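There is one chain below, alone, in C-alpha cells, taken in the form predicted on its own.
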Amino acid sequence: MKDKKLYIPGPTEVRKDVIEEMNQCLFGHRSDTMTDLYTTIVEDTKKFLETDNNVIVLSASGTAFMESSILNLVDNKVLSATCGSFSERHANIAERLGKNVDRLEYEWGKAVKPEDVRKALEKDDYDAITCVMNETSTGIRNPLEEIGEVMEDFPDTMFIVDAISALGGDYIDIEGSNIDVIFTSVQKAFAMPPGLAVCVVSGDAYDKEVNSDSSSWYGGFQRSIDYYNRKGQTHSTPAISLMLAYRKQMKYMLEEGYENIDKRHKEMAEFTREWAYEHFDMFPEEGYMSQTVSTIKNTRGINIAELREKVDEKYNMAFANGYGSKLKEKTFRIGHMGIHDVDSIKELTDAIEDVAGL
C-alpha cells in the first residue's frame, strides 16, 4: 500500500527512521537497558518542555490521564470549562466517576474566558478545574496563560489541562501558567505512532494525590513517580518498542528546539488561515485559533466526504471532516502539526484547490 500523507488532527506523519527504531530486539522491562531507555526519555521530555516538574510517560492513550487526573485530584467537586467535544469528554468522565461537576460552558467555536473562570471560582470551592488547551473539534486555542494568572489566586484548586492536540507544537510555560497537570498523546504534535501518553505533574498535584482517599491505580501520579525515583522504570510493563521510537523522535525535537518548533507551527497555522479566508472561512472565534489544527467553515456547501475521497484518490492525502454531528460537513479540519511545514501544507491546499475547482 502506498504511503498516505496525513493532515488529520492525529495520528500525523512520522519520520521513517523513527518507525524503524521499533524494529529493534526486545529486552526485559526490568533490565538496566530499560532503565537507561526510560530515564532518557523522561529527562529529555523535561528538557524539551522546559519543566522541572515530574514527567510520566505511560503506555496509554491521553484519555487515560483525563480519567486519572480526576481520580487523583478531585475528592468531590470539579469545574469543567467546556467548549467542544473533548473538553466535554473530560466533564463526562468526571461524572462517570461520581464527582460533582459544574460546567463553565461555551458555544462550540468560542474560547474559555479568564474572567469567567475567576467568577466561577469565587462563587464556589472546587478541588480542580479542567480546561483544554486546544479543542480539536473546533480549532479553539484557549488562553491558558491568562487563565493561569487567575489560578494564582486560587492555590487550593488544581489546574488540569488537556493538551493532547497541542503540546509539543504550541509553546506553553507550564510552571509560569500555574498548571498542576498537563498531558498529551504522542501521535499529535510529538509526531509519533499512537500508544504513549505524556503527563507533567506539579509537586502540589503529587502531594494532593498522596493525601487523597482514592486515586487511579494504573495512572496514579504517586505510583508512577515514586517507582521512577526508586528504579528509573515504569511500574507496569511498558510499550518498549514505542519508547525506543520516542527516544529517537525526542532527539529530533531537542535538536530543533521548542522555540523553533513553535515558530514553525505558527507559520503553518497562519498560512492555513490565510488560505481558508481566501476560499472559505474560519470556524473558531477570532483571536483564539489553534496553532496545530485549523477548523475551516464550509461556506461553499461542498460535499466534504466526497472531496476527501477524491483528494485521497488523486493525491494520496488525508484531511479530516468536521467532528461529530454538530460540525460534520459544516466544517473540515487540517492538522498542521508534528513534522509538517508550510511547504507540505501547501501541497494539501493545492490538492484541495485542484479537486474542488477553487
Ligand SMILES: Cc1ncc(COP(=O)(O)O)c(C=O)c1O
The other form holds:
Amino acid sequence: MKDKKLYIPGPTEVRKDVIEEMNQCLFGHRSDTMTDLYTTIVEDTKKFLETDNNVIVLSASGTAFMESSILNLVDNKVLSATCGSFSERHANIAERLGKNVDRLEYEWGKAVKPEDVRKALEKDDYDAITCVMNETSTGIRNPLEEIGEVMEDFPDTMFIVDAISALGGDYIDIEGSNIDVIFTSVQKAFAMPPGLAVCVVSGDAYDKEVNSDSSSWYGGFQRSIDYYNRKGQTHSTPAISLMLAYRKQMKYMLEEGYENIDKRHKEMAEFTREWAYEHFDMFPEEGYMSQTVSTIKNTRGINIAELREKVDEKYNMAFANGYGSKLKEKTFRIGHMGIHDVDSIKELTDAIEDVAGL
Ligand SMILES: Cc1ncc(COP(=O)(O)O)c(C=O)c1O
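Given the form predicted on its own above, produce the structure of the same protein in the form predicted in complex with this ligand.
Full assembly next; the chain just shown is listed first.
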C-alpha cells in the first residue's frame, strides 16, 4: 500500500525512523533497560514541556486520563466547560462515574470565557473544573492562560485540561497557567503512533488524590508517580515498542524545541486560515482559532464526502469531514500538527483546489 499522507486531526504523520524504532527485540519490563527507557522518556517530556510537575506516560489513549482525572480528583462536584463533542465527553464520563456535574455550556464554535468560569466558581464549591484546550470537533482553542488566572483565586478547585489535540503543537505554560492536570494522546501533535497517553500532574493534584474517597487503579496518579519515583518504571506492563518510538521522537522534539515547534504550528494555522478565507470561511469564533486543527465552513455547499474521496483517490491524502452529524457536511477539518509544515499543508490545499475546481 502506498503511504497515505494524513491531514486528519490524529493520527498524523509519523517519521519513518520513529516507526522503525519499534522493530527491536523486546526486554522485560522490570529490567534495567526498561528503567533506562522509561526514565528517559519521562525526563525528556518534562524538559520538552518545560514543567517540574510529575509526568506519567501510560499505555492507553488519552481518554483514559479523561476518566481517571475525574475518579482521582472529584469526590462530589465538578464543573465541566463544554463547547463541543470532546468537552461534552468529559462531562459525560463524570456523570457515568456518578459525579455531580454542572455544565458551563457554549454553543459549538464558541470558546469558554474566563469571566463565566469565575462566576460559576463563585456560585458553588467544586472539586474540579474540566476544560478542553483545543476542541477538535469545532477547531476552538480555549483561552487557558486567562482561565488559569481565574483559577489562581480558587486554589481548592483542580484545573483539569484535556489538551489531546494541542499539547506539543501549541505552547502552554503549565505551572504559569495554574493547571493541575493536563494530558494528551501521542498520535496528535507528538507525531507518534497511537497507544500512549501523557499526563502532567501537579503536586496539589497528587495530594488531592491521596486524600480523596476514590481513585482509579490503572489511571491512578499516585500509583504511577510513586512507582516511577521508587523504581523508574510503570506499574504494569507497558507498550515497550511504542516507548522506544517515543524516545526517538522526543529527541527530535527536544532538538527543534517547543518554541520553534509552536512557531511552525502557528505558521501552518495562519496559512490554512488565509486559504480558507480566500475560498470558504472559518467556523470557529474569531480570536479563538486552533493552532493545530482548522475547521473550515463549507460555504460553497460542496459534497465533502465526495471531495475527500476524490482527493484520496487522486492524491492519496486524507483530511477530515466535519465532526458529528451537526457539522459533517457543514464544515471540513484540516489537521496541521506534528511534523507537517506550511509546504506540506500547501500540498493538501493545492490538491483540494484542483479536485474542487477552486
Ligand atoms: C480534544 C480531544 N479529547 C479527547 C479525544 C480522544 O482521544 P483518544 O481517542 O486518543 O483517547 C480526542 C480525539 O480526537 C480529542 O481531540
